[in-house]
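The data below hold one chain only, encoded as structure tokens and taken in the form predicted on its own.
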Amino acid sequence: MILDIDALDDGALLQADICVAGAGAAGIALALQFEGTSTQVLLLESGGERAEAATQALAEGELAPGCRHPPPHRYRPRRLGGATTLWGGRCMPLDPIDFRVRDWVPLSGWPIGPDDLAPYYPAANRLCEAGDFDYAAPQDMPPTLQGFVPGSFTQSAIERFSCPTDFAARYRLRLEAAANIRIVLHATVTEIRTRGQGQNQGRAVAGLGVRSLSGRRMRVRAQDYVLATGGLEIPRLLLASRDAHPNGVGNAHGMVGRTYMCHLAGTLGAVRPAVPVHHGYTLAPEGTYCRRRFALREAAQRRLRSGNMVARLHHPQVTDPSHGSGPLSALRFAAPFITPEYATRLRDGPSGATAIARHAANIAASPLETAGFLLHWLRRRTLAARKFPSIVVRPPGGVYSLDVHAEQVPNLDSRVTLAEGLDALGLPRLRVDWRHLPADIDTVRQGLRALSADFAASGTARLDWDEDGLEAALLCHGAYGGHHIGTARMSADPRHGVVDADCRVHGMANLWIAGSAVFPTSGQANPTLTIVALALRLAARLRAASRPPASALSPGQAPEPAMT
């Protein structure tokens, strides 16, 4: 059932067994695990079914001086489906080393291991529509560089691509048809209300305060509450809820909002292959797009004392007409028609009349190739249900760039806090102070040196890159703004994090967090697949809890959570 808060009575009380705030990948995946059961699930979504400017403005905030981070509202769609309405679809699991304590990575080590998530990854892969859960390159998949010999890096790992699946569009009918699941749109959670007496003061959630932009109010009571509103919105709500917690819920040790990580990413250098190249995509038997990548091996990370990193061959910089490619120059002219999230990189580089003329000359010199590329893009990307993942262009001069994606290590000084101003619902706005450490840059530096050595040792390519300009190249667009990681980190010890190994907020009986906010470290992988896997694991924990269903409670009676 899908409702709108504005269609309910003002001040209405809604009860459920489980209340989930946030209907993105984590919230929808979790709710679907109770489909058709006796468990009553209430799913609250701040937005509607489409993008709305007034609702999106609720996510606006401020950046600390000098902070190289996109505006806080960017990449955070407030609508049914959340960030899955704009993601690129890249899926891969975390690597085993990402879970382990590494003495050269501060605050590393998860309180769970890869075996704890392994049972949930295949189902997460299916929900993301990324094909089989198999991330080793099959023998019949062409190598990126023919004859490349693994050293510090391997090219045997692959990444898979979702449609990309918009969880709202894909699962809306199932959610609407489920008699035990209610979705309430335009319902923004503005307050976590706690209760308890004596030693248990403030140790359980009694309810949520919910409001809409039209002024409608709603109350929620449930047995268990799950925050799945994203890595920036979760700490905002925890910090702003202070009825029995002066510093915010879950913030007894000041860890809420800290260790904020994204990923370091950039396109740099020049790769000159000496062997045949396959840098595009392969269709798996089930129809999923897959691609090989160069992945820094665990043994190399230990030897180099670096973070995790992957790299892919990439086309030259679109905006530099010296690439001589008609298709790439055509993309340069398409920048005004592409969303801001992806158009930024199409506006860098040479500009002015001379550059425009050279781009036009590139198109004129290869009209058939350009037309073929645009037709392919229209058929395989714009009009296709399963979209071709990205631009694949073989550069005329045979010189590629390198696209890198690297781990950012936890940093207590990289954090999100509350700003002075309030949004339209009276909730304090967010202040983002994202920072990076020299170790983050060093991960890429060490990785590029090692990859260059692997290329040379196997005689497959030469990699040229500007080591002095590396930091500037990686940070020219700031933080990789769509990955909001670590702001409510998982830890065995409450002093070092916000949630325990089951994603329950330390010291709280019935408050849980789903999403990349709980990741203790970022790894190199895009987070969506692991977000969904963790949501499925959390759903299994909630299913195993033995408490009376909400239907057994008398009207207005609040369920009693177990105190631990």
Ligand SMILES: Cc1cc2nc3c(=O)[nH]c(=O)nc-3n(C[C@H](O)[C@H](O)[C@H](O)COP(=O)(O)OP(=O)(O)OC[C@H]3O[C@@H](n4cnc5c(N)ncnc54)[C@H](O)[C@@H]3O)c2cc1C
Given for the second form:
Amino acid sequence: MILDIDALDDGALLQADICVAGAGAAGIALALQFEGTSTQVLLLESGGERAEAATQALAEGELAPGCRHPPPHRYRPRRLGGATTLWGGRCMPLDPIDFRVRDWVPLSGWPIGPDDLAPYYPAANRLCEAGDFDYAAPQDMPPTLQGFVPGSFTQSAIERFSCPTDFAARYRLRLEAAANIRIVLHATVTEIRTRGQGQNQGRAVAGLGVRSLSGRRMRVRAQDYVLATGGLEIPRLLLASRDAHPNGVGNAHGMVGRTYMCHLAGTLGAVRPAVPVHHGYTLAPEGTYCRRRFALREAAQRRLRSGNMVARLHHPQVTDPSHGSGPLSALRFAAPFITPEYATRLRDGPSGATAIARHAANIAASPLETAGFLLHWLRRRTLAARKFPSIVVRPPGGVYSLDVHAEQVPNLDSRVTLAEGLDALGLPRLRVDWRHLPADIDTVRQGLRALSADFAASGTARLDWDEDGLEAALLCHGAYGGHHIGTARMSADPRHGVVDADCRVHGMANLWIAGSAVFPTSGQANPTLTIVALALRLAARLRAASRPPASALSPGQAPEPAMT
Amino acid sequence: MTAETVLVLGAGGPVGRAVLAAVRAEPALRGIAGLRQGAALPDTRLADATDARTLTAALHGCSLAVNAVGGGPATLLASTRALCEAARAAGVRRVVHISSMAVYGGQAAGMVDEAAPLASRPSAYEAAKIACEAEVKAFVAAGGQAVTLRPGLVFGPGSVQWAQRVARLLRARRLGDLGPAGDGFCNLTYEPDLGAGVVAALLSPHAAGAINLATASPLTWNAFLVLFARALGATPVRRLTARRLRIERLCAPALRLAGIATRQRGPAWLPPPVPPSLARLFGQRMRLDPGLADRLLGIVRTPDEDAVRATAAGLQAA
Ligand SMILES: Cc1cc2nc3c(=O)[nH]c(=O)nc-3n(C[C@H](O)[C@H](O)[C@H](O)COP(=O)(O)OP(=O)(O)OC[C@H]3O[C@@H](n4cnc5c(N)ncnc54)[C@H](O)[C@@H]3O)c2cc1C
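Any chance you could show the form predicted together with this ligand after that form predicted on its own?
Expanding to the full complex; the earlier chain stays at the top.
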């Protein structure tokens, strides 16, 4: 059932067994696990079914001086489906090493291991529509570089892509039809109340405060509460809820909002292959797009004492017309029509009249290739339900670049806190002070040296890159947008984190967190598949805890929680 | 102990063939094929299933009968009526009537057990299936013994609708992963499992009334279609847009008419339609509750994955 808060009475008390705040990948995945059961689930979503400027403005915040991070309201759509309405759909699990304590990575080590998540990944792949949970390249998939011999890197690992699935559009019918799931739109959680539980005072959530931009207020009472509002709104809500905890809920040790990680990414270097290249996609039997990637192997990470990292062959920088490619120049002209989150790399570089003229000349020189590219894009991306994941262009000069994506290590000083100002609903705004460490740059430096050596050893390619300019190249667009990790990290010891191995907030009986906020380290993988796998694990945990029906909470209520 | 003799009516159809095979594999039973036409082979009786008089003659010496007659609404009702009458006249001990999950109608949702209400606004086919069940009930009220089985979609290499047609559409990439339109449950009943269910219904002293007969935890249509396509080698499976499914809906009536008009010539190139009735099933969130079948019939079901793979292999071999 999907309702708008305006359909409810002002001041209504909503009751449920489980209340989930935030209907993005995590919240929707979790709610669906209760479909058709007797558990009453209430899913509160700040946004509506479409993008709305006033709602999006609730996500606005400050950046610390010099902080190279996108403005906080970017990359975080506030609407049903959350960031899955905008995401790219790359679905990667974490690697076993990501869970381990690595003595060279401070604060590394998860309190759970790969085996704890393994049962949930296949179902996460299904929900994300990313095909089988199988990340080994099949025999018949052409190698990226023919004859490449694995050394520090392997090219036998693949990445898989979601449609990309917009969780709202994809699962709307099911959510609408489920009698035991109620989604309330335009319902922004503004407070976690922990007062009023007698001897449990402060140790359990007693209710949530909910408000809407239309002026409605609502109260919520449930047995369990799950925060799934995304990696930045989770610490914001915890920090802003101070009725019984002066520093915020779950923040007894000052860990909420700390160790904020994104990923470091960039397109750099020049790769000159000496062998046949395949850097495009292959369709797996079940129809998902897959491709190979160069992945830094576990043994190499241990030897180099580096973080995790991957690299892909990529086309040259679009904005630089010297690539001579008609399709890439056509993209340069399309930049103004592309959403800002995807256009950052299309906007820097030469932009004067000469550059424009040279782009036009590139198109004029290869009209058929350009038209073919645009037609392919129209058919396989714009009009397709399963979209061709990214631009694949063979550079005319045979010189590729490398697209790298690397782990950031946990850093207590990289953090989000509350700012002075309030949003339109009275919630303190967020202040983002994202930082990187030399170790983060070093992961890529070590990785590129090793990849260059692997290329040379197998005689498959030459990699030229500017070591001195590496940091600038990785930071020119700042933190990788859309991955918000570590702000409510999982730890066995309450002093080192915010949630326990079950994703329950330390010291709170009934408050749980779903999302990348709980990741203690970031790995190389894009976070969503693991977010969904963890949400499924949390749902199993909540389902296993046998619960009396909601009516037992408040004697005299009808079994169907009353909406008064 | 001598084997009891069973007349399987409709033994020429895919459902009847599967039932007959199971009955003949059971030592306690001797299966006789009831056919409308054909050669008078041993253990075969020719009879018009809609005519009680010839049926009574065909039932001579049979203590058990199975109604697996297929066809349009009129045929279904007439044959069930005739069988009940003939069974009474011939002194048949027990009738097993093969009904369908269609009796619950297209609006049913959630876990549906045998006590669930039948379709309130039934289609012609659903209404006929409901009326047939009423005939069987009347037969029981008059002192007869009967078991009504309600299978899901009877699936196997012999199934024209659910295996052969769907396979053709998958190979043509006109079906595939349907996204939000394919989240309904695909309640399959694998042909050998239906056969086993019928045998158990014939022999079990406790079996009576209506019993659902379907897979315990059904796949969604999307999962079924992707699995079937992969087993058929119709890969990579295509994800169909909502636009594409709308076009199929618009084209279905014309394709159906063209199919009827050219049936005599039977051009293999004419694509089969994806009729609206099928498109509706893709979204129906109904699951047949298998509990009663487990308790009364105790049959072991083939997992859907195995059934789909075996069916695809059967189709490839054909
Ligand atoms: C451009 C872009 C590309 C991306 N590409 C990839 C990719 O290729 N692979 C990958 O793995 N990930 C990718 N991501 C990241 C991915 O989108 C997120 O990891 C994922 O959506 C996070 O899911 P979530 O449910 O934790 O948070 P979200 O999806 O952000 O959902 C949070 C929900 O909570 C709601 N909300 C917020 N505050 C409140 C409140 N106070 N009360 C009620 N509701 C609230 C929001 O409106 C939102 O609907 C990308 C992101 C972007 C922006």
